[in-house]
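Given as structure tokens, the chain that follows is alone and in the form predicted alone.
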Amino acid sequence: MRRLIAGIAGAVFGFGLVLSDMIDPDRVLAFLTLNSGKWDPTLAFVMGGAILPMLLAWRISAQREQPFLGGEFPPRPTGGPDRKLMAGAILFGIGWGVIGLCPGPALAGLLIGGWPVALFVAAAFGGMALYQYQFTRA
């Protein structure tokens, strides 16, 4: 049953990255560059649109000792931002600003953002393949 549950919420976010059009990297790009004259704010519509949903989630979430499919929370983190994290906010951070595309809307926008899109995705996979081995082998 948990998996259903994820698969449609997946199914849910790849509707609403499509329906808002945040597979275009061209979109995306318009709301990172603000001093371009030609300004997208959609993109912070579709932020807010996310985070306020999921506010109220960690409100109702914090209040449980389980969650409503049972199992449990997974723990909270401990400790603050290590280098790791940093490294890896700032590779992505300048990824996405360099071609406006970050793993969500591109696997959303797979089967009709053609052969960049594709390459992207394959790139993506690529690194998890290479940090699983980098960082997981014994």
Contents of the next structure:
Amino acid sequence: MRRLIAGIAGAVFGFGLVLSDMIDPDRVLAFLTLNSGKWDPTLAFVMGGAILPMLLAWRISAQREQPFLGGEFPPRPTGGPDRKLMAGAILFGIGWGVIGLCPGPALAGLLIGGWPVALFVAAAFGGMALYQYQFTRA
Amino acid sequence: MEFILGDAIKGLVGGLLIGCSAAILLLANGRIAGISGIAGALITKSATKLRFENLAFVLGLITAPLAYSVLIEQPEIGVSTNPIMLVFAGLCVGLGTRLGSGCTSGHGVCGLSRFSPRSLASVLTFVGTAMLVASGVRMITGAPV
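Given the form predicted alone, state the structure of the form predicted in complex with the partner chain.
And the full complex, kicking off with our chain again.
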């Protein structure tokens, strides 16, 4: 059941990325590029729209002992921003700003975006593996 | 600036779908819909019982746009064809999102809605950095890479 729900959630997420056009890196770069002469605010609407249901979801979760399918709700992260968090955000921002792809749209476009998206996804998994073996002692 | 009402509405509706997906995953499974976290967990050595759940989410995420392109229309995907830049950006995004514990979905959608100070700091930083980089690239080359 958990896997079915996860699969459905993934599909809804992917459909949302297509409908909002965030699957198109050109559209994302049109938001991130401030000096193009035709700045495109669409990404802000997508982010705003996505936050609304989650505001409600966090409120519901606060009133429940556990998720509907059992287990536990994710604990609130303790502490404030640290150097690791900020260094990661800067590195991510550099990559995002260069190509206009972040993990969600990259995976969503994996099968329909041709070789460039596939190459980007492969490199992103490479970057994740690098973290795995360099920065953790798993 | 170019404001197109139809694009804003489609963005809002698509965003609502993304938020509903994250809400379902949180309320049913107790999971954060952070794509970098879910994808990153697929390549960790420690095999957990969540592995197939993560795989199911990623499969849904990958196949829904394919189904859309087959059944309805092929979405336009305008992406750089510079292999060096694609690899460089992919490495930055993969390493950065794991180091920084999240991306646009985990920190942006799930973290901001929880009023997490860490997520707010992260989002302001990666959006600010990406705007500097994208605008810088435009200034230097006159076009995206």
